[in-house]
Each structure stands twice: as structure tokens, then as C-alpha cells.
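Heads up, the chain below is alone and in the form predicted alone; it's given as C-alpha cells.
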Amino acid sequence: MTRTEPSGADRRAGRAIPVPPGQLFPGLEERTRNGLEALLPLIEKTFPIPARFRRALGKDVAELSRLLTSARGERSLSYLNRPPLLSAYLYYFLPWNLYRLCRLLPGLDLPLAPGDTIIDLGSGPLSFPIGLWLCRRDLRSIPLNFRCLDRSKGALEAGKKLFAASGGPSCPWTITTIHCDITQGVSRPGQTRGAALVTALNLYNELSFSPGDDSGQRRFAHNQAAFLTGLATGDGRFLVIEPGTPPSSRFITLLREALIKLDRPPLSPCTHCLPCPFPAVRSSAARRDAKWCHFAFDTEDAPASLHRLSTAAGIPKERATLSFLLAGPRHSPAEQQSRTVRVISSPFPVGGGAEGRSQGRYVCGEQGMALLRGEEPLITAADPGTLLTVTFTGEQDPKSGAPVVTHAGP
């Protein structure tokens, strides 16, 4: 799929805005931003909360956040079957997940054709189909068949209702929800086979176990790689998106390793098929200051109403983070991209520049992590996830030990 700079006609007509090659997390296209802005009122209309419970929404959001992070051991597998927590998820976590998807999906190559099947594992309230509808207008006219699986029947029903309200009666997509335990009932014949795309959004961090059980995680990742491969067609792709935390990054790296062994190499964000170079994922006993593979971007263009709800819950979001992997078969031999790297950090000041204006970014490529250094306007212009061609200077960053590179072109 060739992508070039958007034209004014594209924007005025509401067509999908092409993304420059190699760029991830582009800014929201205007129509996508408008769709996100309209989402919270649509949620409020579709799932109204009585006034006496509305006052507790911020508290319920904070409690669900606690159960999803620091108090994960207290969370039951069917937590979304509890009405206050489901409301908190629909009003807060679903919009933020959709925002992340709308920043990521336009930059991914998803070659879907009419009649293709997408299997969405752990779909919850249909986050992936709704996000895809919001930001990939190029796919809106294509008949697609979604098989959305989750253990929470209430979340699936809520998502189907919300998608019907947002997609409208002319939507050519078919949504089938399957209520099941994903670890047991996902492979029922005739329902979940032969997918062109298999997706899992924030699924594996809920299924994971002790971070210290490295061998158990490795076995789990390899089992899941075989499981995912069994759900897809021979040229199917896999998209796994997780929170941008060290444990999630660790799992995605193990899954990446297992998929490579099954001839399903990484297509994004990785620029190579060699072992992941990040020390934080080589061992579960990583140093506190170790790096891990994740992406962070500011949320200035997120809906103002969502920011207000975040503030009310005491968890304001100035930045969003995620770790992800898009994998699938390569249709031609992988090219050597030894000088191609992907930007993986925000800018930060480093020494050695004229008048103290030198900036740095961490980047990742075939040689591992490197420090991209240069003058401020050039270094800060690249968005997180952008692919760049670099030149190695022969220097080494004294702080991280990474080789120093300079920008050599797009």
C-alpha cells in the first residue's frame, strides 16, 4: 500500500489520509478527531448512567485503574461483568484505547480484501473494530467479517451496540460476537479459522503470570504463536498491542521470537529479524534503568472531554504509551537495512552540539539500540516510530553505551 503526503482534496473529501512511508503514530486526521470527539456523547447516549451513579464515575475509573495495574491480583477474570466497572471501562478506558488505535492503525500496512475475516481475541467492547472504523476510511467500503471473542458477554453486547450506533445502517462489515473462554473455546470449527488478520488488544497482560517465571512466559509465548498461526490463512497477519510496560514488552519480544521460528517475521515496528537488542527484555531480572521496546506520544489532540474525565479520576494523561507487534509472511526476501533505524524515544538534550542545542533520540535497528544525535530542529522533527537512514559516527554514548549515529536522510 503506497502512502504519500495528503492533499487538501483528501482532507476536504474525508478520504483516508495517506501516511508517509516509515511513519508511525501520525497526528489524527480531522475526520478521525471529529469521530473521537463524538464518541463520548455517543457512549453517554447509548449507555446512560443514572445521576446518582454518575457522580461516582471518577471513583469507579480510579478503582478500575487500580485493578488493572497495582492490584491486578484482586481482579477477577470476569471483572467487566460488574456494571460499575463496565461503565468505567466504556466511559474512560475504551476511548483512550481507541485514541491509541487511531494514532497507530493509519501507519500500518493492513492489506484487507473484500470478504476477509478478522479474528479479534479478547475483543471486550469491540475496541479494535470501532477503532478501525474511526481511522481507516479506506476500509469502510470493503465487506469484512469480524469474529470478536471475549469472556465477558456484557462487554461484547455493549461493543456491538456501540458499533451499530457509530457505523450506521450502511456499514458493510459483519460483526459476530463469540462469548467464550479464549484459552479453551477459541478454535471452534467453522467460526474462527482462516483469518486474514488476527488481533489481540490488551489481552496478554491480563493472561500473563509472574514476571519472574521467565521459562513459563517463554513456553506461553511459543504456545500462543502456534495458536495464532493456526487461526490465520497462509499469508495472514497478526497484530498484538499491549500496554507500554516492561512485562508487556517482554511478552511481545518472546512472541516475536516464536513467530519468527514459524516463518511469520515482524513487519512493524522492527526493521530486522535478529534477536531483540533491548536489555530489559533479555532477562526478567533487568536493571531498573534498562530500556524496553515501547512507544510514547503526547495526547494534545485527544478529546477535551476525555482529558476532563481523566483529571476527575485523578489519572491525567499527557502521554500515551504502547508496545506492539505486526507480524506476517514476507512476500520477498528481507532487504538488508543495516542503516535503517526506527525512532523509539522522545527528544532529550545531549552534549556536543553548537551553542548547546544538540538533541538526542534513542533509535533501534539491526545493530541494536543507538543514540541519534544532531541539532534540535532536525532531531525533534521526527515523530516517535519514524524510520530514518543513519550514519554511524564511531562514537559511543557514555550514559547508555549505545553507538552514536547521525541522520543521513529519510
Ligand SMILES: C[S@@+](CC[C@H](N)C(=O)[O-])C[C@H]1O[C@@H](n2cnc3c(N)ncnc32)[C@H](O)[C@@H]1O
Given for the second form:
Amino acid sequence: MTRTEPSGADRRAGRAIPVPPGQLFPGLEERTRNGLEALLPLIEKTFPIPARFRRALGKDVAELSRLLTSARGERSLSYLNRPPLLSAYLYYFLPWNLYRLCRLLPGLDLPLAPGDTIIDLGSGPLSFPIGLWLCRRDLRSIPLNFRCLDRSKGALEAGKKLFAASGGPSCPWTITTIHCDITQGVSRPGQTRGAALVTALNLYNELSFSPGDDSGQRRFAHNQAAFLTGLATGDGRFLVIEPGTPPSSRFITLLREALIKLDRPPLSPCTHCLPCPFPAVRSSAARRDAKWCHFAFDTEDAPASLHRLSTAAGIPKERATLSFLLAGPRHSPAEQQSRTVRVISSPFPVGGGAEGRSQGRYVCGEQGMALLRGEEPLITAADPGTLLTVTFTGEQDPKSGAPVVTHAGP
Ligand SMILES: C[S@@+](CC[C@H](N)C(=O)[O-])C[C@H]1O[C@@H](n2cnc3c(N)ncnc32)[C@H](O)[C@@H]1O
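The structure above corresponds to the form predicted alone; please provide the structure of the form predicted in complex with the named molecule.
Below is the whole assembly, all chains and molecules, this chain first.
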């Protein structure tokens, strides 16, 4: 990973991120946490809900949660144009999405330079620009052009209002909102240059899923890879974030495969370009063993007011999950990291090792999935998503068949 190496730092301004190399999902910086904390009252002030509707907020959040998950089929295309559902999104889903973003973005290599364009597809209430503003202070003095696309005009307008309220009058970022259906085609920004970064957050699960039709999904992923590539500059990057569910992870795996074919290999979380060892496919022989690439992290450091809101809505949140892919051209062979693996699972007890009481974690690397085995606290201390250097022991885990590795250093 080059996350902390300022290659071309003079060209690219936003790279000095105080995150240890190899760490994904660092805890929130104090000022980012304060910014998130301050956003909730700002949401209340910018989008006041009359007292008589306020009592229904918990119920509306629960209903929107249902429509976004188990009852997708009942959701209309313009659900965010319905005021109670938009309020539920602004008061609950937006802050939680911003929290996830503020945990993820500081650990990603997102080089942006003055004048760069960022296209955010399915932007909703501008969650990406607001999240970037909150957690990448080093970008606050750089002029950036955001083009935020969504089919819900109400969500875009709400986002514009909120961004103006949080960014303040001296913000050098320009935000252009575009009310459109992205499946009808989108033209490249400007006449010549494309976007330095194309993002799509929590969008594709609204577009793509007929989970039984894997070849249809693959075709869709290949079309989207071509679409995303067409919007970006030659060295542009793509960031796709989805809920950490098997169908969403499956889509990301297929998109990754398609982007590799277009010479846009994964930069994170993958450490390699080989087929994904967590393909989220359930063969009938291995129904219970299907594994999908996703990350879960605790939410202890989320603002207390956000936790209170979740409890009131009956959806307490101790852990946040997501699947994601950052892709783009590789710049140097140093980024290939052949013996580096990324921690994928939480710790669990495994046999073997001293007194047969070792801890294990599943990890993902060039060799596919492996079982990292060792003693506490070495194995348990690494946060999910951390990159580690490992040594292969030559053993095989009898349960999963994965090769066993031990920790050789950060
Ligand atoms: C779950 S919201 C995510 C919003 C925001 N990106 C976030 O992460 O908070 C999904 C958004 O995608 C938009 N969307 C869904 N299908 C779309 C399409 N075909 N064209 C444009 N926007 C679409 C919806 O209107 C909604 O705002």
C-alpha cells in the first residue's frame, strides 16, 4: 500500500494522512467525531420536523430500513421524494453512512488535486462530499468540483442545503447536482477531462439485484465497469461502497473482475488481482460455508446522539458493516505486496499452537484465503482490514482447507 507514501505529492495535494500504513478503519479522529456530533443538530435545524411528525420518526426509520432491506420489492423508485422517508434518511441513514465513511476514507489512498472532478453516482443527500469534508480536512482548502447525480431531486436538494450549512461560505468546493436516472446514460464532465474519482455509495444494491441470476449480474457488472471507466480520466479511481451483505459483496466481486479486465485493478481492500477467494457464491455442496468479502467494525466511537436515535428506532447498532472496492491504475510494482494479507474476520478460537489454545482470523491475500493462527494478543489486536505480513507454515486448516499462516510483522 502506498497510503502514506507521498509519491507525486506536489501534483497531488491530499495525501498526508496520519493513518498507520496498512490500517483500514482507523478510529475517528477527535475533530472528525466532533464534526459528526455537530452535524446532527445541524440536520435538525436545517430540516426541522414539526413536533406532531417527530413522534413518528422512529417508526419512519424502521419502515425505511425495512424498505431498504427485506422489503425492497415494495419500495418505489422515488422513495426519497416522500417527505417522511426523506426525513428518516436524513436523520438516521445519512449520519450512519457518514460515520462509516469517516471510518473508511482516511485509510484509503484518494489522491485529489486542485481542480479535480469527482462524480458521485446515486448521491442522495450528498453523503460522499459531506463525509469527505468531515474527515479529510487536508482537502478543505483545495478547489474540487463535485458532480452529484441522483434520480431523487428532493434528496439532492436536501444535500445541497446541508452541505452549504456545514461547509460554510468560504468552502472552495463546487457542487453541481444533476437530477437524472444513471441507467439512461451520463455524459463525461467538461469537454475533455474525465473525473479523478468516480464514487457510488449504496447505489448498486438499488439497481442490480436479482440474486438468483448470476450471469445477469455479471453482465450488469461488466456494463457498469465500462460505464465507470468512461467517466474517469486515464488515471482516475473508482470507489464503490455497498452494505456488507452477500448479494452486495457478490456484485463488488463481479465489478472487481470486470475492472481488472479493463486494466483498473483493485487498490483496496484486495492485495492482489487473482480471483477473489471470497466470491459470495453458495454452491449447493457448500451452502453453509459461503464466504463473502465484507468488513465489520465496532461503533463505540460514534456520536452518543446517533446511538440514542438508533435505540429509539429499535435498531441499536453495535457494529457497522460494509463491502467496498477502490480500483484504479497501479502506479508501482511496490504496490503489489506479494506476502501481505488483509485481516478479514473477527478472532475465533482454533486448535493447534501452544497448549492447543490458539486464536485464528481469516485473512485474504494473493494466495487466496488463509487462516492466520497465533497466540493472543498478537492475533486478536489487529482491527479487521489491517494489512499484515505473514509466513506460510505449510499446514492446512482441516475445517476450511485454507493454508495456515503466522504473523511475521505489520
Ligand atoms: C441508499 S441511497 C444512497 C445515497 C448515498 N449515496 C448514501 O450512501 O447515503 C441510494 C440512492 O441511489 C439513488 N438511485 C437509485 N437508482 C438510481 C438511478 N437509476 N439513477 C440515479 N439515482 C439512483 C436513489 O435515489 C438514492 O438516493
